[in-house]
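We begin with a single chain expressed as structure tokens, specifically the form predicted alone.
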Amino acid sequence: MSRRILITGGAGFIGGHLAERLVHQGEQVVVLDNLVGGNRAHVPSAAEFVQGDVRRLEDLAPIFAAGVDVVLHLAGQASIRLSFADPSVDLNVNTLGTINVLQACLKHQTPRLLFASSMTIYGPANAVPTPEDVPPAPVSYYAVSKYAAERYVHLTAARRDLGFDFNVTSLRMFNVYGERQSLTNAYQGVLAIFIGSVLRGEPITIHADGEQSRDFVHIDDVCRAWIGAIDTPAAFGREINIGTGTPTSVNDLCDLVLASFGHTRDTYPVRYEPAQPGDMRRSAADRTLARTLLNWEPQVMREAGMARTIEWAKTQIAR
């Protein structure tokens, strides 16, 4: 029997492929968005769409009525540069959003929910690959929205005057990257806005000296993540990291897309500038606990997931 799976942020890149997914095997959708970030063509025709927000209690209330058996907690503003110019809003929508969808759970008595967590609220960890049993020590607004909206759904779950069970796992996602990311937001998806800038003829900015690492983690690998970990008993009360474990330096990647344009730095235009405010240094993931307790490890590798990603953006500017 299907069941009716709530996706908050369902219209955005992760969401979207999420939803396709689980329209695919058969579950019952339904997407919620306000569009700010999403796009309404992610939404799968056979899922259900409701264009709402997660800061307004109104907006949720009819879709847990009606019943919602999973929730997939996605919707956020995650953009660290736009956090550090209103902060509000990363409190708004991560925080207070995580709250009214957890406030909606309570009521309706909803079992289980996964949430959007990010690798970002390890901050300048000592340790990388960071596993999960590091302390927390965010250095964004984003990051601690995040942290915080994450405390909340674990000490929710915690409680024991729910008269439920209500079985949560946040899911700490390092850089997704993949088809159907944006070419054209300059806030986020570092690779997809080195490739949208190649294709636009536009020079490649880089923040720093390039030499800062990242994980880039392909979404077919984040959402066999995402949908193996809804029926497994293991991931229950547990905050998971999803990434390769495989840091790649700014450099490296800039160095990449140029290659598949036949473009080195020294023939294309590469701009340094300064760091931005939260920007982490290092960033890997342990992925242990993501092997332990769902069998997950990641298939697409680096340079196959970006050459595809690549080719995709190339037709998306064709058209």
Ligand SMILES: NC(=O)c1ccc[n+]([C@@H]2O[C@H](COP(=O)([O-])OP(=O)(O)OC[C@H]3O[C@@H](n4cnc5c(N)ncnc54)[C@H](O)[C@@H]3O)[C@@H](O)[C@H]2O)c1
The other form holds:
Amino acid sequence: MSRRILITGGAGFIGGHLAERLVHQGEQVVVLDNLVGGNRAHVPSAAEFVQGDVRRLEDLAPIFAAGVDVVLHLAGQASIRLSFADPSVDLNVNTLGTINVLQACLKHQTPRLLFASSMTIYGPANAVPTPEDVPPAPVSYYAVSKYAAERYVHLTAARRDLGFDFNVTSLRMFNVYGERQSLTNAYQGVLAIFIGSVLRGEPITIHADGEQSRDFVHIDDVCRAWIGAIDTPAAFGREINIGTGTPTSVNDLCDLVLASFGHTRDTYPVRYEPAQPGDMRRSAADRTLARTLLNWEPQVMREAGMARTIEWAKTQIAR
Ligand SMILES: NC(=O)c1ccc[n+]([C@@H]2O[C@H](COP(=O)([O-])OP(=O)(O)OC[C@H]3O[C@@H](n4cnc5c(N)ncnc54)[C@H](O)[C@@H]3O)[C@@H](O)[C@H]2O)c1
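Next block: the form predicted in complex with this ligand, after the form predicted alone:
Every component of the complex follows; first up is the chain already shown.
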């Protein structure tokens, strides 16, 4: 029997892919999104769409009142740079928005919630690849708001006075990339930013010396992790890294994008600018827990995933 699954932020990059796959599996999908960063076209036509805001309990209430079996909570302000421009937006959307979703879950005894957490909560960890038991030390307002939200999720689920089993999982995603990531949003997704720059004939901007590394994980793998986790009791109450474990430097990423357009850093304008606040030097996931608890391994190899993304991007600009 199909379930009613609420995806907050379901018009966004990751949420839209999840909505599409869950509809395809025959689930009833409800998307709540205020469209501040999302795209209505990402919401499959078979899904119910509610334009609303997680900061407003009254927007959540009617959806929960109609019955929700699973919540995938992805609505969020997802840019580190914007978090420095206005930290109160992050706190309101990422932390208070999550508290609202939790309140609605408690009121309606919703049994299952998955939360979109972030590798940024680790900060400059000594251990890279970083396992989940490294104490988080966020260095951006964004990461503080995500870590606070994650703690609210897990503290709430651990309460003994709830009167029902509230099963939660946080997926600490690393750098998710792939088809449909915005090519015009200068604040999110470094691969998409680089591709968008080249397609528009604009210089690529690299912050710091480009030797900082990120762990790029393809959207297909990320969706398999989310959907697989929904019905996996071993994941209840757990925070789990979703990344490949392989770091890629920003310079290497830039070279890879330029090569696919027949360029190198010598033939294409690449500007180096100072590091941005909240930047992390090294980042990669220890994925032992994802393997043990979710039986999850990344399947999309970096070169293939990036080539697919670039081919998709070319069709978007050509339109
Ligand atoms: N993309 C990544 O690499 C990555 C990594 C770790 C965590 N995350 C988290 O995963 C989630 C989804 O990320 P994404 O890359 O799909 O970003 P996205 O910006 O494409 O999606 C976020 C969605 O949330 C919506 N939204 C924002 N504020 C809202 C509000 N107040 N009420 C309702 N909807 C609101 C936006 O309109 C957008 O559709 C975010 O919470 C992000 O912080 C993303």
